[in-house]
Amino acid sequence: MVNYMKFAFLCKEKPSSNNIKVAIIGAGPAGLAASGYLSCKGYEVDVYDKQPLAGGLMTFAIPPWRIPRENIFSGIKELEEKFGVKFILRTKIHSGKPAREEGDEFVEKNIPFEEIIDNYQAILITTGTWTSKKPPVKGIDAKGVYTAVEYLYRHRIYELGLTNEKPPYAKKVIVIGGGYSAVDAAEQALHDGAESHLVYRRTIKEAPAGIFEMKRIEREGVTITELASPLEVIVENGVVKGVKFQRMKLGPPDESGRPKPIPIPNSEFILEADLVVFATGERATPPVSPEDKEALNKIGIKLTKWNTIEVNNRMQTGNPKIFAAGDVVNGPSRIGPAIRSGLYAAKYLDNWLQAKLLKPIPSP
């Protein structure tokens, strides 16, 4: 019985190589899975990630006890010992100025997305979503005040040996927000023996989330507040004390489809806390800054109003060569679409190139 994430679902080795080199720039789940269908195809796929160990979000966000992280490991393992999977880490790959990302901590060595053009016949952008959302309220750059990632990233990098410097502990935690970033630090705050209160704008019903982990949290002892929404991160000497809030009521719905929030005037309240996360969402990343529109045309990709990738439907960029697949495409999102979507790309991938690859049949 496999107790370990597989990533390569095609065959039980790797086949003969057939000589043709494919780069995936991010080594999350879509970038794994891709990395394990293609290596069942021949090609030689090398793996970039400014990370210090593959897994993205998986490794260094997610709790370990909602993913054992020796099931990531031992499925890398494979990918790199039984299919010659190639990982390049501590590296990142961008188009024009590198821009400043969550995680960036452990860069050694940035390389041109040009070189990168050059060097491989075929590559995959799955560089996920490493920029956090932060409303414009005030206090939010008090001490003790954090992003999901930044929070998360900080006790994941800590367990791993990677540093030396403890995460945040707290007495009183507060976590803004629904998803699944915002149950993960909840959760994590919990862990560590805080009191932990979460406080949506919506109900649970419409939380990302979902209601069933909205629920679970609960049982295990997250307060959790519905329909009220931050106006003012409270600060003394520069140290955060607790967050004013306004209740909300739910009106029609917005863009998302879900009833928006709308403010109930007279309504503030304020809770106490020594630490606040801030798990309002997070954006893609792609290698490229969205500003940089010299760059990006060198590239020959194009990006969205909310900084994902554009692709057609076979997963391909503007520039034929580049696919893209996962978050950077589709926004945030679970594992298990991840995974879909590099699976998905990787076989597109796949058949532009072996497309390339077939000769003209001479005319009689």
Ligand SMILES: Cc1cc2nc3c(=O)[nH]c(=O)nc-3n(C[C@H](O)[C@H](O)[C@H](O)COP(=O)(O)OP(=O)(O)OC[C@H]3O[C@@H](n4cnc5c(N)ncnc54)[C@H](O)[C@@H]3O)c2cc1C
Second form
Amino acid sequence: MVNYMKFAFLCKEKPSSNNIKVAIIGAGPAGLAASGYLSCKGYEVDVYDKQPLAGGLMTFAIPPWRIPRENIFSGIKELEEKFGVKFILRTKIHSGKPAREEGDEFVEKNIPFEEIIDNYQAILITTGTWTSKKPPVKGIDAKGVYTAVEYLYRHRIYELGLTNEKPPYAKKVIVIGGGYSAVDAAEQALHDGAESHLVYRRTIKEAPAGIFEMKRIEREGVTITELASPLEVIVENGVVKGVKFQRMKLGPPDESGRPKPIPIPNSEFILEADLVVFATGERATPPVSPEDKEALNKIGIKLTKWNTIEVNNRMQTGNPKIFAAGDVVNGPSRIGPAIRSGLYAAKYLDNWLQAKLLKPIPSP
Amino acid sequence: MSTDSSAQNIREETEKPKYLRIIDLGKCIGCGSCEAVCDFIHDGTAFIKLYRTSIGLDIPISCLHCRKAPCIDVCPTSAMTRDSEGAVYVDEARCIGCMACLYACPFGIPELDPRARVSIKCDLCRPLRAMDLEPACAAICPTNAIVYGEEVEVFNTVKKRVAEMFAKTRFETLHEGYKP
Ligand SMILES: Cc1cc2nc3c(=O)[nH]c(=O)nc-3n(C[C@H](O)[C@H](O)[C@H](O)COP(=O)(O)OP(=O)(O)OC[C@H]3O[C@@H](n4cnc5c(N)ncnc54)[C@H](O)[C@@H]3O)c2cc1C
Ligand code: SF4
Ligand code: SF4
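Since the structure above is the form predicted alone, I would like to see how the form predicted in complex with the named molecule looks, so please show that one next.
Following is the full complex, with the preceding chain placed first.
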């Protein structure tokens, strides 16, 4: 009975090494599943991550009551000890000046992306979505306003004993959003003993987290307000005091297929809070800044307007030796889709390298 | 023919230790990792799939490997059969793609392979088990919601979880406000 995440589920032990070095950037579920596959194929796998531990958002955002930590860590330990995967942690890979992203607290070393490209036969990028979207409302930069990932990250690193700094606590917490991060943040506040209030601009029927989850946290004690959208964060002496909301009604479906929330004029109301969490989505963070067009061109990587990495149907970027997978390609998704994408990318990477090795060297 | 396979259906039951897979919905968080690995090892066809229900809860659905499997009983060519560890699987060379198994299955599990035109379903990862590995979905599940093992072991694991839950509830009612 396997009672942990067995990333190397396709082989009993690592076959003899083929002495081909591949690098994986990002040790979330996509990168870990890919390392399991590639080590079962005999590759020498080096996994880089900016965090002090592997696991990505599973370790640093998702609460341990959803996924028991030891299930993730035992799987990682097995990759390391039994399958020879090397984890190079606290190391951020970036081209040019490293961009400031969420969860950079523990970075001790920066390695230029170009150096990794030169040192490995193939590279897989699985860097996920480590920057959060915040709506452009007044007061958003006040003390006491967090993104869901920041808020949950601070809790996780404290629990894991990685810092002595206590995570943000408050008496009254407002969480804005309707996805899993919103549910997790609202439940976290409740666990911390706060009055927890979740506000969503549609109704729970449309919430990506689903009615079941919303009703579950409501039963636990979270107050839920539907059909309201933030207009302004109320700030006093630089510290958050509350949020001004506007009521919404549901209109015809928008481009997401869900009914579009339409503001109701003169319906503003204020909710008091001493901590506000915006769980309003994350954005892809490739190891090259989206603004750095020159580096992108030189390396041969194209980004979409959402900063996700463009890949072909074999999950290859514009540079044939660089593959990409997981949320940095698909945008925020779930562990399953990230694993699926990591596995396919690993298989295509293997196919590409094997085809390259078989090809006769062209005579001069 | 159907009585033959029915007898075989039960006879095999009593031979060596049988294995079982249970999906514990109390633990499942709907992450889709099970579907992901199954899809990958079968080149794009998953035999465990999540369905988003009307209340927004995602439920993984896969073959239950019934001990008195109606699909085995109804199969006219004995293509639907059971291996020595208890898994119900399709012997593709015998299958004529009539889908009688699908009609017989109370859970709507068998599907028609779009290319080979034979019935396909979960075989509890026969190729991996032949290598002494666990079924992929059970191996990857982050929450241990998929319990796979010898029958007795599975039954006990599931009951132990219920015992833990009862103990926790009883403890919490007696010591209100205590956080272990
Ligand atoms: C609060 C929250 C709750 C969630 N709850 C669930 C849930 O219940 N179920 C579910 O299925 N999904 C959930 N998700 C989504 C799920 O966590 C992600 O879809 C999944 O982790 C994506 O995997 P990934 O490997 O692509 O990226 P990630 O898990 O984000 O991993 C990326 C890794 O890359 C590293 N990295 C990034 N940039 C660099 C760099 N430049 N150099 C080096 N390393 C770098 C990061 O440190 C990180 O470890 C949740 C997400 C959040 C935010
Ligand atoms: S992998 Fe486990 S937790 Fe995730 S959906 Fe499947 S059964 Fe549920
Ligand atoms: S046991 Fe194997 S074939 Fe069956 S659902 Fe799980 S991964 Fe798929």
